[in-house]
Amino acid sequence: MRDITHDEAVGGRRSSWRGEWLRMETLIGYAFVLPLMLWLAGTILYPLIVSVDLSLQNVKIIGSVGSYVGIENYRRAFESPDFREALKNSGIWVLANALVQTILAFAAATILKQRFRGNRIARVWIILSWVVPTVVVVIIWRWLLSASGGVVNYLLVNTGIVDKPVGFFSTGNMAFLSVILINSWRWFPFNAVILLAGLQRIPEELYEAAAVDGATAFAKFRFITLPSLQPVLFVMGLIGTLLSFNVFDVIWLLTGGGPSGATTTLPVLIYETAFKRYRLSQAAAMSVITGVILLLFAAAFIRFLSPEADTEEA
């Protein structure tokens, strides 16, 4: 048998050494991330469980005892018109506001981007209408759109653009779409902020060589400004969709879902399925329901939009 020599000792000694300094550096971080991870469970895992519990069940009030009757609830969801009509509100409200708040977004930023006076006090006061409490939103729109002596609809009858006063919310597509207008008017600053930042990264050489080439205003868009702001595009539209398809406050604070159910988004739905017709956990399936479908469309989005995953095909 050979005998071990000096060297191979020491770097036998010196192995494991950096093998107990490398376990004991997991186990630190390990230490460092599991109160996050407690948090995590605590806060999103546990509610899961119970909803998805609940939703197995036919508890109808908070408190009361129920027995397990399976997929139930998730059958009367689909078979349900309400459920299917809101789905569609849903789907239309996310398009919608996607739309509007990056086109105002867009224009708010790409003035803000600009050298003129007062420059900074326009930025702080374009943020101020996302800082503002929602309910003081709601107020000031119900007010400025009331069809009896609002100011919108005061300028509209003297200036003879209308006969007689808009009921912005008395008719169903009237009523939806006033809504989604000031919910984007709500929101829009926010996706200008990040849009700023991202316009702001955009060398200044790159539009100039553009100009010097004879670059139309549209190519210099298509061709630097697009491509640039791809992954600030790409957040802006997880995102904000994720935080459109669940807004509630602003719709049920407007028109409470109606007029005839015309703005009831999912939201809204489950809100008065839990606790307006005490069906708790037939909620609970359409909340399940709801978060598997915003699951599929990240991991969807993620897939097909994601700008490294472009980067990767290339």
Second form
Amino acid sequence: MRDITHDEAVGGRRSSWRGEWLRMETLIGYAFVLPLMLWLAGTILYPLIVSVDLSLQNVKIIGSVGSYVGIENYRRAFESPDFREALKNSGIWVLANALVQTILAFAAATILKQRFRGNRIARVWIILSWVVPTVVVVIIWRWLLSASGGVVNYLLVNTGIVDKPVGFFSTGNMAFLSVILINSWRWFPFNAVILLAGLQRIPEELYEAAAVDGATAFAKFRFITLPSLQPVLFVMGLIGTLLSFNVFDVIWLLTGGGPSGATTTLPVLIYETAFKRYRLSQAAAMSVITGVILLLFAAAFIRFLSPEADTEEA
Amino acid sequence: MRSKFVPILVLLLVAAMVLPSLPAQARQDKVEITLWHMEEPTNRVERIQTLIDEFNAAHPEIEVKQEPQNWGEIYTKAPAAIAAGNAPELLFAIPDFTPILKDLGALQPVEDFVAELDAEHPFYPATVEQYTYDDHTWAVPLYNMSQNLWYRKSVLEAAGVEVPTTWDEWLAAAEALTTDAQYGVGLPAAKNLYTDQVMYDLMIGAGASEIYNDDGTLRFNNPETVEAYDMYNQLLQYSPVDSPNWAWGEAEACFANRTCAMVIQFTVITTYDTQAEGDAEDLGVAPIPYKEGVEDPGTIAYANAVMLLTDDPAKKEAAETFISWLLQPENYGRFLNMEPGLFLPVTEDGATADSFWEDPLVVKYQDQVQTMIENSTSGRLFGFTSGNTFPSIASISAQNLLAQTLQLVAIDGQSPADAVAEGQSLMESAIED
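Same protein, different condition: the form predicted on its own was shown, now please give the form predicted together with the partner chain.
Everything in the complex follows now, all chains and molecules, and the chain you saw is the first one.
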């Protein structure tokens, strides 16, 4: 049997020591992460489990006792015309908000990127609508759009644009459009700030070179701005869609999902089912379905639109 | 020198050990009662706090505290609090809220207590009836509210219009009062409680106040109800175009700024006095118009009450002491006038209490308040009529199905007959087990 050499002995001790250190580091890392993981488990995982469990029962009112009914609530949800209508409304809501907010945000970001006197003030000013509490936003817009004393109708009538007040919440289509525009007004500054940050990271040299080559403004936008902003747009698209889908407060406070259900999106329907119709378990089933839909959307979005996927293809 | 500080030090140590426990011990000797109510406006909260402070001072062994809530959330918050074991001892209620908590096993029956109170402060029977079913009484009536037709006398006179009492007169008046700058009548059409209330007023006026048969099945779908919805839809053409998004505040504002010639509201006195001209001589109030030939017209009325949620003997006794104190005439009137001209008495001696009639605003609008009280004597509430109480009404009310049915007509363009039929179906679904 050969005796180990000195180097081998030292190396062994070093390897042993390094392994022990790595294990300790790992444990320390887990120790630091543990509080957050526990917090997330308590605030997300546990409610999710409870929600799924609740969705399999027939509980009506919070605090009352139910019994297990299997997937009955899911069957009811898929068969429910209200659920299908709300799902459709949510789809329209998300697309419309995305379109309006993106246009407004791009316009605002492009303007704010320019150098002009008061630029800094404008950049601060633009986010005011985003920081104003939702309740205040609702009160402001309800007052502005009122048909009996509202400023907007006062101006429309007195300038002769219309001959009588417009009912911005009087019909389903008008109400939905009004809520979309109000919500977009509230959230586009957030998107504008993100886009502005992205625009500022695009080297000016690219535009200068393109200008030398005779590129039009549209060509610059298409071939320089958009590709450069792809990572930003990806994040905005993913997070913005998820956030937009889950908007409840603006809709509920403005229209309560009306008139006649025209602005009832899935979050509004879930709330109404749980706390107005006293069908808590049915609402839980709807919320689980909604969660699955959003997960599928997120997975598909990441899979097919991720910038990394484009890089891999290149 | 050192010996001088030793006694002081000992004294301080003893004080440090004893004194902190005194407040805690004193608090432990007090019975604490938490009151949840939904009277959020600042003036109401302040008045309630004033009364609580007086009660607490007069009853050092009891400490009542208030926690204002709001109607938008209480239907969910209360059951959740009960489930979590955090329910208050006292909770204000309206009749269709009580069955929900009763079904959770959260309420203490109070018929014996109500009988005791009634012996000293006779209740108007209708206010107790709204809370009496399943062989028990589930809340103590505190204050009444009923809808009225409000108008400006000068506006009607200028248009040559008489105060309407029948539907035909009402339609004619609304049309005559509608100009480029004014709507004849302001009516809500949103899916909310306010629309429920006004819709039910028209149902009463059509002779359709009963939505249940005696056996508890629904009879919402009937010709009289259809007539009520048809009438409401006709009136809406003289109401602001954004009525489908109205709550109480919009109607009050419309009346205050003279855009609406007539509105149906519990009261407009406060806003009229503070945000409009405040001319008491010009403010008119009338019963809700009804279809000619209806023998028993009236208006919707809510007997607001307080529910007892604790079964702890000491807390229960303390809570009852507070309620008894509140109903004493010298206190009761001031309680009602947390919103002068809105909350009406539910007891006979309350209706004559000096503390009620001495409020400056009540003095100023005495005639209007008197008319309101008279109108309230013909008050009724759907699901709680003709001596019957149907607790399942809670589900119908919570979903605002009267209002939803109206939207089928006013928004979706359905015929009143089809809409009412669908409304019946929606109600049947709502109350199914």
